[in-house]
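Just the one chain here, laid out as structure tokens, in the form predicted alone.
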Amino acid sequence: MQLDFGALAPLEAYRWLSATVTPRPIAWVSTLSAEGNANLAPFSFFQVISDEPPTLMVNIGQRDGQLKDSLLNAQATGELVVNLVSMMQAEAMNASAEALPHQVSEFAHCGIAEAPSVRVRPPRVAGAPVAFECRVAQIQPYPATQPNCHLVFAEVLLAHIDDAVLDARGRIDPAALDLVGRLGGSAYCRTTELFRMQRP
């Protein structure tokens, strides 16, 4: 089978890409509006892209041609928190994807507990196994002509890591981390099933 992506409608291209490039980590992004309203939303077009400086990238698409609150808030304040999603919080993460009015907080609407951040103003998700406090390094509309998304480059300032996900050496235990990954459609996976190989 061969797919000519130039001949596919955008929705079909999305379906093929999201069903094959898997599993994808989920950035559960918390932001504050300029007025101080909290927002929380999940994004699975997400990855770490640099360790020097430590930088994450989140692709924030549009909703019905409109910019999403997460992007508007990041543009306005220059700050965000990228929370990682454990299996225990999967349902809450999914609930926070609901489209709500700009001034309504997903934290409050979905009953998700928040915790204060240290270096940035947006709150983080209480109980998240890992939360990265970030400042916006760059926001890049993409593609350059008629952009339909924005790539948010977020420099990590400080990380909160739950001691419960650390092993005896103080390093991450993947099984204890138990993160949720995104597959295609409504399918998800967990990071608890793993195998090891030594690099040559």
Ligand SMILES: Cc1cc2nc3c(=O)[nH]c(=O)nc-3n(C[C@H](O)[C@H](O)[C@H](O)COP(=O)(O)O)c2cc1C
Contents of the next structure:
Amino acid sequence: MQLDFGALAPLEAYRWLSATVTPRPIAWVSTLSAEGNANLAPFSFFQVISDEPPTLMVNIGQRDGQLKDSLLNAQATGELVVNLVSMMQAEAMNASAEALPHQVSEFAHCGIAEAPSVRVRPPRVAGAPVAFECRVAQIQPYPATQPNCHLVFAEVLLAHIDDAVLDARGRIDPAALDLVGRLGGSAYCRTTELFRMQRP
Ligand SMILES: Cc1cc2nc3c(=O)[nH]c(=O)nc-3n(C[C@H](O)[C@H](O)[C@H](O)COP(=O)(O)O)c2cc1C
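Could the form predicted in complex with the ligand be shown next, to go alongside the form predicted alone?
Full complex below, order starting with the chain above.
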């Protein structure tokens, strides 16, 4: 079959893209509002896009035409923490996607423990295998003419890595990391099924 994306409704385009471009890592983003209220939400339109400077990118869409709290907070404070999601925290991550009033913290509402950050003010998720403390490098509305999302470029300042996900040489053990990836709809996968290839 062929799909003409010019003829697809936005929801259909989203469904096809999100079911095919898989697995997607999940950025579990913590931010603080200008008033100091914590916020936590997952985003799977997410990638590492540069190592020099070390930069992550999160695509934050709209809800009913309104900007999401994570974006408002990143705009207001210039800071965010990108936590990665292990299988152990998959349910908590999913719970934190609930749309709550701006002043209500998903940490408190979902019973997710916070840990203090070092270089930025938003807390990180306690127990996350990896948490990247970031400053906002750039926020780009997309597309330029009629934006319906914002691309948040986040420069990594400091990473917390759980010692339990390191191997004997001090490098990441992917099986111990046990991250969840997003597939289409309600489907997810884990990083525990591995194979290796040597480059030519
Ligand atoms: C696994 C997962 C991935 C998601 N990915 C995105 C995404 O890439 N972009 C987006 O705008 N919303 C995404 N969402 C929805 C947001 O998490 C949801 O709208 C959330 O309520 C936003 O919270 P906020 O208003 O506190 O920022 C995702 C939800 C889940 C469960």
